[in-house]
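The form predicted alone is given below as one chain in structure tokens.
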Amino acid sequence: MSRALASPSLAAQRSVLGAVLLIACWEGTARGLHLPAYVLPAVSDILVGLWSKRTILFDAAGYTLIEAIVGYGLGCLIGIGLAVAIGLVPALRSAILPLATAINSVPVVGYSPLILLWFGIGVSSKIVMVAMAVSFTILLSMLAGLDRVDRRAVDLMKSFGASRLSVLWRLRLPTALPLLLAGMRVSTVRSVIVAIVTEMLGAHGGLGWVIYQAVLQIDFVQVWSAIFVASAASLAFFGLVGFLERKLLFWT
């Protein structure tokens, strides 16, 4: 038990040490080689810029997180709903899966002009884009989990008179939960990325809009400051879903 308790602590210490070494190398390289800001600004300059523009950056981060979280939730509902529909009616697989694969064979950014045209440059278009990106990942994760079930267990339940819905609820969904939650955890980062990229193509606010405006103003320190804030927001979102995953899968 002592090893099990020490392991997460040791991993955390290594992560902190790795981050400190990376920052030290970054700072030393930027200062030692006198790199211009458009190539690589020093970490200290980025942190100073982040603090000076903290109000703008944190407001933008909140704007982006709202888009990412709402789109993420909608995408999860769509992906889970489609997977459950396929689980209940297997004939739907041949119709839903090829269509979903065809839609997602194009990078989600490729749909941005159409989505912005249909839904405007407000929050709605970002939510739709995030939902499109997340739903396919969740659909595949959920289907893979549903397909993991032991056919003998399914046949046993059916022999006792269990309906298809009962088999899904009592056997297939619990079996699919680990893969579903893993897909949900991975999708957190993707949702923030898609929201930021879509904001750069047209928005009223958000970290993507801040990055785009900073590039136009040739303020590369602010670009990096926004990237730092975006990374922190993604890590926080990822960590939250990971925490919920550990709580729900307490037996693993």
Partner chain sequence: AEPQKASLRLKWLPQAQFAGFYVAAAKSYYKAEGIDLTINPGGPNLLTENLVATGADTFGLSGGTDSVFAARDKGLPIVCIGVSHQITPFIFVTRKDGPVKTIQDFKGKTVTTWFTGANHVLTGMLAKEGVKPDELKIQPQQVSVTPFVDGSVDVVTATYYNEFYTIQSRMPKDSLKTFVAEDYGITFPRDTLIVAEATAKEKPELVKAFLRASLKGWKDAFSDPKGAVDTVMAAAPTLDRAQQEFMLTEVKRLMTSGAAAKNGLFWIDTDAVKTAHDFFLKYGVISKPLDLAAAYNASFIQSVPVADRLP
Given for the second form:
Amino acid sequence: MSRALASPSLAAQRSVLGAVLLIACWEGTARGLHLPAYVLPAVSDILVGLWSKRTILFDAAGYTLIEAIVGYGLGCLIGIGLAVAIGLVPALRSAILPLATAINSVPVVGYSPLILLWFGIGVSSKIVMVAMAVSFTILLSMLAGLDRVDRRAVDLMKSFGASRLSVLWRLRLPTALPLLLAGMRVSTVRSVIVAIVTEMLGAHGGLGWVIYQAVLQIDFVQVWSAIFVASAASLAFFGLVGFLERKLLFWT
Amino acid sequence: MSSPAATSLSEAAAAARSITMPDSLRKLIRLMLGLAIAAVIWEGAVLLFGIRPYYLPRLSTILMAMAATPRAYIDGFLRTLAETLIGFASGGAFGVLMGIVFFRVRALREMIFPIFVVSQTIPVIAFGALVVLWFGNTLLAKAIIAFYLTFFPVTVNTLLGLETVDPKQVALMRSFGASNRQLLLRLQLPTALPQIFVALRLAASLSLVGAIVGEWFGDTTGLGVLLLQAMFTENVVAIWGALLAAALLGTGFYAVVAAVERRLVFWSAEQ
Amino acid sequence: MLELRAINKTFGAVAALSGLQASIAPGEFVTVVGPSGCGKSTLFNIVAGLEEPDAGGILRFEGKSCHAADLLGRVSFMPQRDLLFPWRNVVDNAILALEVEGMPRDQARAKALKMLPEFGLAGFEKQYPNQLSGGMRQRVALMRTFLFERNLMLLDEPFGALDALTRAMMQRWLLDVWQKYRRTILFITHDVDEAIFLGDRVLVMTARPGSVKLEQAVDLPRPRRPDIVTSSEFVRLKRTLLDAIEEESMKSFQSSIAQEKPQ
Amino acid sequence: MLELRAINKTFGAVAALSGLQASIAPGEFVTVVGPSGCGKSTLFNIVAGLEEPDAGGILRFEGKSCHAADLLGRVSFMPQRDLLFPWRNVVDNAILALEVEGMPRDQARAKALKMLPEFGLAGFEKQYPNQLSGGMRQRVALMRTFLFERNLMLLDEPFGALDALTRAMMQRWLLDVWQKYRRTILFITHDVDEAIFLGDRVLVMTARPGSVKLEQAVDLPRPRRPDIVTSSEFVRLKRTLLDAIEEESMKSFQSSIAQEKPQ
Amino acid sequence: AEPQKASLRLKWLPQAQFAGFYVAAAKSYYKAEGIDLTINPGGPNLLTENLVATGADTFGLSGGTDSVFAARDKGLPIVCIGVSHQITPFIFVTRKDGPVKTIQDFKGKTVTTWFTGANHVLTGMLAKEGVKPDELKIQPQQVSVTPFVDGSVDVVTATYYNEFYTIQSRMPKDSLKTFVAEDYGITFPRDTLIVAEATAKEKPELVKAFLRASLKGWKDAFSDPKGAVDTVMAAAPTLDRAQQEFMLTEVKRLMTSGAAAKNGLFWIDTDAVKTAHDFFLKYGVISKPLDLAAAYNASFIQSVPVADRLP
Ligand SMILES: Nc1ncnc2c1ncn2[C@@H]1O[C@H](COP(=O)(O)OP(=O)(O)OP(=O)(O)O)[C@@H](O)[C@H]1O
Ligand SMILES: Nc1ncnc2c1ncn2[C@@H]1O[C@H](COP(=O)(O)OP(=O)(O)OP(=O)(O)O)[C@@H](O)[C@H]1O
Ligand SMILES: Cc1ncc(C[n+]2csc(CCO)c2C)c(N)n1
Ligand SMILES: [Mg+2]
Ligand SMILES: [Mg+2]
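Form predicted in complex with the partner chain, following the form predicted alone:
Every chain and every other molecule in the complex is listed next, the one we just looked at coming first.
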């Protein structure tokens, strides 16, 4: 009901207002306190820097986004696949879940030396890292969603002679969808970050590589330019998944 | 009349517990067994296939290396644990709070939520250097990074959980003249609780990630420090040592959160 | 007490209520019958303050013209589906409204515990809703409504899932409460016997879009004894009402077969 | 068709069924009545294959001794709560069982669409459950059950939320289906008139822990016309049954007041 | 008087490369000079120059002459008060039996290097031999030297004290060939001690006291390497002792080579600095000529008697 009341244009106006306020604060602080670039550059300087390095930055963003999106897709598949497997064969739960938790308890970057070692310094190591980070979030969200069903509804399906697969497909998946999609939304942002962080540890290109180089060259305007581009890319990714979510969850 | 009912009820509860006790014991035994099997497979695979220690050392080698400098691991474990707990608690609380605020005040949500999203798109590593600049090598600095990683999923799930409340139940509460506060405490939060816990379980892992990554900015103790040192001295045995310690911490903490969840969200437990 | 005039309510393309007119005197016990889907629950939602009728209708409560929302918290309402909270046990579900009113929990629980036997729920205070039978859930919901003491009470098929005797006992109990505290009661049922047995007046609603087709006063003396159902006066009333309802039910069936699509 | 012997079922400390004994012949229409909370739904859950009775009981289906779980998919079951899926509209909820059986959606939908008018739901095929009235939801659930064609059918208070005429029409419809296809039907109701009007036999259950108190054959000729309810034979049967139920209801009320705690 | 609070930010994680500072702290030499010093490790994502410039840390042991130039070029107000490694610590390593025999052979080969300063050494050496950087495949070097050990990389960059040890321990003895910058007339002094300009101006006594104590620590470390490694390993217990002992030996060599042999530890060799400066200017690493006197302030180290500086 409230969703219908607030027109999308108003929502958009408000988010723009929020962004404008934040940028104004930032710009004001940086300029007002005469902060040097190595502490915090002014937004205007960053935007100018961004524009002047636009080709490098956009190429790098494309590179990173490809890693993030492929890794994200892979992670979603793995996460959903594992959750579905557990849904179909409950005995797998006690095997998969502790292992997944243990693996996920270590920051993905902790594996970076091993992953870089095994998959090399190119794109594939980033994809693996992103997939690892994403798949756990998806697994947890999806499992929670699958478990959320009304037991009586499951019983009803069973009384129709529904197989586990049928119960999963017709009942558990629709129930799990909101949580799964929330997990997928949160993961978009993480996938870009993990790609960037891995790039910072060893890469041929991408935003993380640009950031790493810029830090070493003490070019903080470029660091922030790259961060801005990364944010924009993540936001677009986040928005896309959010859009899909609204399309799919029509009944709520 | 009600007191015998109460006592017999509590007896029933006790009886129920004594039934579940061997169950949890069985679980523990199964867990131990699983770990033992995993250890044997690891050790055996390395020996059998002659895997080069550089790729995968023997488990016994790793454990022996850890036992050689136990203090480093114990101190690191405790320090990282403290950072994780602080980050988790503050991130969880803030996340739930912001979820509620965004749920309640649509205008704020539309203004600030996108900024939250943006904040999450900033790589921790870029942000970490700033935290050191502002807060130095303190426990607080790591906790802030853990916090930063934690609060967002909690906010998203809290918001989502609050929005799935059955409008008919809201209507019922309203017909009792419930205030917004009562609506929140008695209906919306309990309904959202299962969802919130999904995020908290995630946050348990993420806060550890935050603590460890936070320690990469010039800290002196912690599992993150051990990991970093091992990484850059290419000491694969030590890398695995730090990974195992972190996995132990993470799994333990996760298990605690999951246990709390089972207690609090008893009504939606399916299995 | 309550006056409704020219009340319309449409959901998208479905007209649920149209030109509904009714007035309820203080202390009156009014029962509502009508074909399934005619808008009875919708009417209750409006009177409970949960839905605003379409613009143009007039709603007066205790003499003052008001919006539906003004009625929130002033009417005790039992919805058609029990809407128990799965994380609260029987007692805690029952005291929900009292808690909302600010009564300390212990006090509220004590009050509820005393009522449990009358609802046939003694010994079940610690059970959770998923451990109850359908009729028990309904009784818990009913208890929750009773504990929320308001002058106007709306009960939407409160005894639908009860066996004959439990239903009779609950009816008697309801009449007791009504007579002792002189609450005003609006009561939806599909059981015409029940409608006549309990009501001062029976409202028969038309097929969707609902309005009041017939207001039938029930001039049977009170207290009414169970065997009153065999009295000729009762049987005559029942015939009148059944005819009216069946005419409407038939319409609603035919219309749903023939033309009126909800788009 | 179905034979139950010495069936017990306890939930933790609550004994729901105890020593229940019954047998249902193929093609029989058996109605079940009993006080609220006596274990009727529990019995149905067992026969539908959803719960195993406690060890020791004997369950025979179509002549073969079996576990409850073996009955899954062989019995069409309508639960007491409608359990419609909120993300499926009326038609898609109705065809759920057909889909599970593997029928192509289009075909299943066509089949369901043809039935909608008989259930008074024509024109509502695209509505979602939260847009339906209580009675309409119940009819969708009923339709879902009918579309799952099995020899044994379990209906748990299927007409509880319907007005008199709709209920009568549904009853007629049910008898038609039953006579045409000779399905075996087990039917829970709280309406004794309905139990007699529909059943070949009425089972009266005792108070919790439930068992069969009385098996009353209904020797009224079929087809039964609506006015049969005034026949002396009908009234006599009704008296017998009501007495039995009331005795049990009273017990269940007293026990819940006095001693029997759910431990 | 109250000891003065100060911190030293290292350029990397605790290891024997910084033994002298740890020894000085452990033996309370800083305390004796009235300084309450905290040693903060560095790491892959920290920039010592930045932390010192912003005042987050008082002293820094930063990347090297190259990074001091770059920092000054970007306007970071830091001053170098001492240089630790008098000669280039980087070498380029290849297989003795491999195809690379001379710098000319780098052409078309895969060479990995750090883009943190070592790349400039490589560029310089290539330039001396007339090889253009785009004639070879230069790739960023990752944490691990395994790609080189496995043979997927032809030439790898190493520090004498760290990666070189790892490579040697994982490959047959005497199977390696190294290219040394000094052989091509290039010297990049590294591991520079820095302070903020404000500290240099306002607290010269603090800076001098810090240098005195640090020098004592380093001299102790060189005279008792085993004890010094013990001290370092107290800070980082999981380190490999043999490697740390090796590191300290190598670091001693780097710190006492060149001008330091005569002028003592942390000597600022202005000629070497000038050469490096001109090199960076030529290759566009810095945008404009820098005021070397302002960037390198030798007065502090010179305030310590030579005898106390000689190892
Ligand atoms: N939220 C809604 N959205 C769309 N249509 C609705 C909504 N609520 C009710 N309706 C429609 O309004 C009509 C009246 O519904 P209502 O629930 O008031 O019926 P009712 O008289 O209570 O029926 P029953 O006796 O079956 O409970 C129905 O046709 C229903 O489909
Ligand atoms: N899952 C459960 N856990 C604990 N107790 C249960 C559970 N299910 C049912 N019971 C108990 O078993 C008894 C019988 O319940 P059941 O639902 O079979 O009654 P019923 O005869 O269908 O009643 P109604 O007519 O009210 O629907 C009740 O006392 C109920 O509290
Ligand atoms: C991500 C990453 N950053 C830096 C180094 C390298 N490092 C360690 S010691 C040293 C030499 C400094 O004198 C250098 C450059 C690395 N290996 N990985
Ligand atoms: Mg209704
Ligand atoms: Mg039941």
